[in-house]
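Next comes just one chain, in structure tokens: the form predicted on its own.
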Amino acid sequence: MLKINKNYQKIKKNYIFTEISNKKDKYLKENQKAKIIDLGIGDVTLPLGKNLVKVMEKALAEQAHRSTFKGYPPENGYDFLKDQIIKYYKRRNVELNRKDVFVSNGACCDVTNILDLFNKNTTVIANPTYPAYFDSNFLQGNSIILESASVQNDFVLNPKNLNKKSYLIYLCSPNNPTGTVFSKNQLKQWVDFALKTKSIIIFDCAYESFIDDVKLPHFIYEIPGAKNCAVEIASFSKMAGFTNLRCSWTVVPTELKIGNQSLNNMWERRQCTKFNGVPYLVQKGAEYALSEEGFKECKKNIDYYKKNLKMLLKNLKEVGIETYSSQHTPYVWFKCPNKYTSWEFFDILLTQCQIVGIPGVGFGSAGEGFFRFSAFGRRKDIIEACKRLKKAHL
């Protein structure tokens, strides 16, 4: 009999967002005039910006003339984008060259395929955390440590706590679910401390683009030494609206290394062998949505996703709701009023307000009594779920 991966059988059954889903949806077929506003899985709602648009047709129209068709795309991505990619880091002082970035399908992918390249190790994950993260190393077999993130470290990791060992480490920032977002101090005690344990550290930065405080730092490899302990995985989701086209990079530097072995090969290895590459017209549009124009237009979308966040942090403190969230991050973090378990407020919400949002506890026990509220949705329901939650006395 062939043998199957056994931790499938330990993991929890239902992924978080599918365990919210099949709530709404008994909800609504209990109560089909419901009108419900979903502020939990964080898709975006705004369409893609029309020049960026343009692009990508035009880009799209080339496949029907022999001389500028395209096949099969770059694995590790068409030089075009990469160098793109480097003019943006640049913008934060941080020098790469076209071997050191990957083009990839999504941030998702590649916080938990990036595992491919390392073999039953321990983990240091934030509890809360992403929880594309737990799970992925806890079906690959890897040792799992919870370092919790709490109102008392202002929900910032730091390695104190931590035995001076190798470990696989993730970090995200801006965080989520929490939203807190990294000093370049904070930021220099992890890199020092995988550099002196030679650990690695997998940064997602996800949501850098949200940050407009110009003394954070938005890629690690502003931090002294980075490039000797430390992948970065970003994604054009968030930033440009791609949740639905699929396109992020991941950087593995060509300095980083685990004795004599580079990363970098391994990863070009693996990527060759299980991914076929992002679709032309697709690369065409991030690399537009990283144009100083592209950017611009971009910033317009990111702009009215952080004046919703805006106005959820106002209206919440409005009705006596303990926020946390900075203002450089898409999401809203705050405390369940009452002492409400995370779940319970998640009824409430859904039967009282008719308004769903994601438990704390779906991202670890440490969220136990916290919920997240995304900002992506559309004004009006902002605006009618402000209204909701004043008038429910929570």
Second form
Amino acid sequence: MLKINKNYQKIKKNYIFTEISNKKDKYLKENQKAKIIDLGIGDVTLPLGKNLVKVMEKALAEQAHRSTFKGYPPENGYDFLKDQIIKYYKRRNVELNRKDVFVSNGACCDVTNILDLFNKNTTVIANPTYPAYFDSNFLQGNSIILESASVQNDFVLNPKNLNKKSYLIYLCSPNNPTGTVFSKNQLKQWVDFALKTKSIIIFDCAYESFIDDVKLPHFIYEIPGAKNCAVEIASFSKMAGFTNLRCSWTVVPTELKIGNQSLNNMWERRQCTKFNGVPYLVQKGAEYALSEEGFKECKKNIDYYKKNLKMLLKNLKEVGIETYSSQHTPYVWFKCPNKYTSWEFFDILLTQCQIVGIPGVGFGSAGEGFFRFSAFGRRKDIIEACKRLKKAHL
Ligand code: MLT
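Okay, that's the form predicted on its own, but what's the structure of the form predicted in complex with ligand MLT?
Time for the whole complex; same chain goes first.
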């Protein structure tokens, strides 16, 4: 008999977002007239910017001519996009070179695939946080330390309770689901801890474009020493609306080593073997999205979602619900009213308001009693959701 990966028995049968989607489908089957408003998975709803689409149409047209046709893309990205990413970091005074940057097809893939570089370690993960971190670490057979980042510590994870040993450390800022953003000082504590303990930080900044305060760090490399202890993973999904097109980047600095082993060389080796690159036309769109002009176009959509966030926060407060999100996130994180558990509140919202959200406990045990709404919806749906919340007796 072949041996299977028994770690699959350690994780829940369904991934949280699949579970929610199944529940929504079941409800719709039983209530065919229901007009559900889906504030669950954080998926964008606004179309791509017009200029961005023009750039991609032009790139697609190039594939129609022998002289400009392209076959496989370079596994780690075209230089034109790497150079644009390098420029994007320069705006925040971070210097990178082409070898540091790896273009990829999604932050979710890279935050989990990066585990290929490591073998049976202890991983520190915030509780609550993005569920792919703990699922993938369970599957890998790693030991996991879940560090609570909830009301009692203002949702900010801190290394002070950890033993001084080497860990893999997942940090997400702005955090999904709580919206917390590390200040420079808070992030420095993690970088200093990682340097001292020879730990590696996997910094997920998929929502950095939602940060509105210039003083807050977008990238971990804004902190001195981070290139010696951190990998960083960013995404075009929420910033440019690429959840369908798929494009992201990962920075593995050439300085980053464990003993004599370069993680940059290992990641390059891994990607060349297991990944065939991102389509040319998608990379052309991504290049445009990071240009000054393109970013302005993307920012309009980001601002629209942030207005949704404000409306949801305001309305929840008005019905007496305690909310916690910062303004630097597309997610509304709030306490379930009347001491409901997360799943109880999910059912109440679905049946009374026909609104779908994500139970906080789906992001880890410390999310029990909390709930998350996505602000990526269409404005008319957000307005309607607010009306229904006000009408319902929660
Ligand atoms: C979320 O809803 O947390 C994310 O959008 C899902 C994802 O990025 O995989």
